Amino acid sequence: MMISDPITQGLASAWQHLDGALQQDAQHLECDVLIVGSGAGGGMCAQVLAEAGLAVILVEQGPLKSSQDFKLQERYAYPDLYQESAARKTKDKAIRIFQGRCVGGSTTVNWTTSLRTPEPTLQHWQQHWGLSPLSGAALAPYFAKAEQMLNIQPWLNHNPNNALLAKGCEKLNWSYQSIPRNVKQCWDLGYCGMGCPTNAKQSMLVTAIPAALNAGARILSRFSVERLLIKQQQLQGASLQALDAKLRPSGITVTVRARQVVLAAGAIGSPAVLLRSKVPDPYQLVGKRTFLHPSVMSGALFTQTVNSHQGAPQSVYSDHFVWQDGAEGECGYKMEVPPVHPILLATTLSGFGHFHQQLMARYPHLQVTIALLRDGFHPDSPGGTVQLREDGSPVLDYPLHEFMWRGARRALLSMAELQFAAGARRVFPLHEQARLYRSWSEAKQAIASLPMQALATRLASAHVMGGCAMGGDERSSLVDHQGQYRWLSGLTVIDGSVFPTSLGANPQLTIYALALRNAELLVKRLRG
């Protein structure tokens, strides 16, 4: 089958692309709207604004790649496409964070799971954050539009990794569902995290961004935003730093003057730009309440071959424990499975030496389940804080409190019970003091006594939310429900950083829907 490549075709036509690594001299550019970040928020926003006739510049820190560059090998994908080569961690190194750093952002490398915002989350936002305009009914048209644009539909062809999650749920009478994915003519390869080589994944890279560029938008890749340009409480643009081929600052700057800046650099990147720019922030909220869905993991060995690296990475989930104690109750958790590739597995597994080697040797028989802890709804779950290092780069300080650790232990117990119910011969929670357990009763007793501690309990996250919270009260939120920054004219935030809590679900589709809504509202404001 011939694979259409919209990136190479567009670059060969009239697309306007400026690559920071090829930049020789300083430049001054002008536009109506400068969009910082090209992921779910920035990409969707660029299409809406450009097709409305506005002059748009889209800037991305990472490189512009196409399907021809995606080699299905971890050794290339992680350094080329991820923040900090997929080794980004929280300040204490306890939680590994996966975020994209390329045109399309995390939508280029995510696992395609596309779920609407859970109704309990929207109700919590309305009741506690003054977000009455964001009801399920009000957002439904935007969810439907995003689903239509990105061909989002439930995926029913479950690989063994996902099928075992479903089997365990059935044995225990726990609820589970099929996952909708944003794919078209998918080859079911299982390498979504390394960039889609067939352009089946309907990421921003092959959908909204080409649409925006076809409508006349310009894209700047390999540029970082040094700071926003502010004069008398009015935002006037941004100063950019060109990056070389290894994404190091080259010393060449580009200044962009704009009527409006849309910040869409993600829940770590957007607060970092605001902190570097020293924006007005009377209640010291920038970077606060950043959430991760910290995820604990459980491995299981089966007699049969599982080959968890093959097929759609995620196609089954269980929300059986997410809302069991209510939104403000004990920490709920969502269960999914991750794809299992060798480098990812080897750098995530607990244990050393012979133990680690033996587990790696049984890689084809391995099934892994993850539990995403729902953070931010309870007073004892305040999330983390984005800070700046001495060089201006961001780091997330995310201490874990007893509330979250209680959730982590219950999640490890649930996953072990589920995996034994699905037929596992051995189960091992990813924890430095855990071992292979032969039965549910043995695992139950052992997990109950494992110390829940940072660096002992393995944690990871691919969901970063918050840091620029939206709400109705200026004392607790930086932006309103349209994303307008309260203390500067000309600045709108459109990405996952505006969530006042985590979601309790994968964030991709929520960002698309909010971006469609708030970009349309921005067009109306700019037209007066």
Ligand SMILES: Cc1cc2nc3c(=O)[nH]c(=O)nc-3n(C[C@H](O)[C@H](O)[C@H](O)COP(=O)(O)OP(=O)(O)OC[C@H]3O[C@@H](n4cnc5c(N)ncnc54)[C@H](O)[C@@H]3O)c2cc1C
The other form holds:
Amino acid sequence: MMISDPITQGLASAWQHLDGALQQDAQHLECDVLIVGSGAGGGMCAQVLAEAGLAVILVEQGPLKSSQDFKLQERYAYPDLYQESAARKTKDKAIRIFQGRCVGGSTTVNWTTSLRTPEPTLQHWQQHWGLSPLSGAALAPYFAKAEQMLNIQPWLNHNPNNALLAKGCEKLNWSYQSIPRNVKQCWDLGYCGMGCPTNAKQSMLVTAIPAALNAGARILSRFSVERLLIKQQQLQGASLQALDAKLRPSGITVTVRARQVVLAAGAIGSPAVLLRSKVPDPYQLVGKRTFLHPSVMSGALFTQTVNSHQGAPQSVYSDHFVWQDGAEGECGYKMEVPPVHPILLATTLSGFGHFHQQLMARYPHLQVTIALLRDGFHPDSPGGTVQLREDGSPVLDYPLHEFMWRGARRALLSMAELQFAAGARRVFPLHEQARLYRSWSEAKQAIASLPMQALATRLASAHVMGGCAMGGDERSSLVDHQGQYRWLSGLTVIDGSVFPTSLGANPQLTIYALALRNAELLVKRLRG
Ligand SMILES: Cc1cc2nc3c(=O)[nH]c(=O)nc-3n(C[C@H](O)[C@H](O)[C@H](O)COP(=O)(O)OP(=O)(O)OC[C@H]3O[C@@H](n4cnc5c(N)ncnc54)[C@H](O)[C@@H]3O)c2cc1C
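Cool, the form predicted alone is there; where's the form predicted together with the named molecule?
Once more the chain from above appears, this time first in line as the rest of the complex follows.
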């Protein structure tokens, strides 16, 4: 079957694309709006601004790939499409972080779960962060618009990995729901994390970015924004480094002069640009309160084959424990499943040698459940801080405190209970000192005394949020509810970095809705 490829078609038509790896000379460019980063925030914003008739330049540090490049193999996907080849970690290496680094950003590689911001999160933001304009009712039209643009609909064809999550919940009488996904004519392959080879995933790569380029926006791939250009407190544009084919700076610099810069480099990339640019920041907030939904994981072996790498990666979730103790109470957790591909599994599994090899050998029978800890709502959960290494690259320092560890232990207990209820023969929490447990009572006793410690308890995150907090008070927030940076005119932040807490839900739809809203407001401001 012929797969239509909007990227190769667009490039063959009138799209304006500059590839940093082919750049020979320094250059100066001009535009109305320079957008830094082409993920959920940057992509959506580019479409709104370009269709409003503004001259837009979209800069992305990763490569421009298309469905023809997506080979369904981890060995190519991770180095080609992910930050730090999918091996990005927090400063103490305790939490593995997945983020995209390619045109379309993390949306090119994400797992398609598309959920609206939970109402308790918006209420918390209104009550504690001065964000009264962001009520559920006020955002509803933007959610609806994003859902329509990206064909977001519930997916009811659950693969066994997801079906076992549903089964466990049913047995225990825990609530669960089907997940809406942003796909069109999906082949149900299960390789979303390696880039969609059929263009079914309605990521920014095949939706908003082509729309923006069709409307005249220019795209620069393999260019990294090093710093913003600021003269006498005025933002003038940015200085870019061209990157070679291995994404190393080639030494060629491009400057872009712009009336407005939109920072959309993601929740580690955006604070990094601000830190490198030494922007005014009187309350030292840049990069602070960065959240992860740190996720603990539980493996389970079933008699039947599960083949957790096949089929839509996420289609069932359980919010049974997310808000149980109230938004500001003990750490809640959302339960989902991940796709389980061999490299991902091998590098995440605890244990080594024979133990590790035995588990890998039973790969087809493995079900994995994850619990996403809702960080940022409680005073004892302040998140992490983005810092710069000596070479200017960012690293996230995310210390884990007792509050989060209590949540982690409860989540590991819930997942083991759930997996045994679903019929698991063995359950093993991903923890260096855990073993294969034969029954819920054995697991319950063992998990109660596992030491909850960095590097012993396996943790991962695909949801990086915060670091440029949005709010009503200048002492605690860097941008207002429109994303306008408080201390530098001409700078707006439109990506997941503006969340003042985590969400307690997968973030892409919240970013799309906020981007649609705040890009529209930016158009109004620019038109004066
Ligand atoms: C494997 C994976 C699975 C996920 N699954 C889901 C899911 O199922 N549902 C969901 O809701 N969310 C999911 N997410 C998270 C979701 O995709 C992100 O929260 C969202 O895309 C973040 O949007 P953003 O605009 O903040 O940043 P991103 O989408 O990450 O985009 C930022 C872009 O900026 C670029 N950039 C950074 N610094 C610079 C610079 N200096 N110069 C130029 N460019 C720069 C980056 O390369 C990147 O492409 C997943 C993420 C991953 C990685």
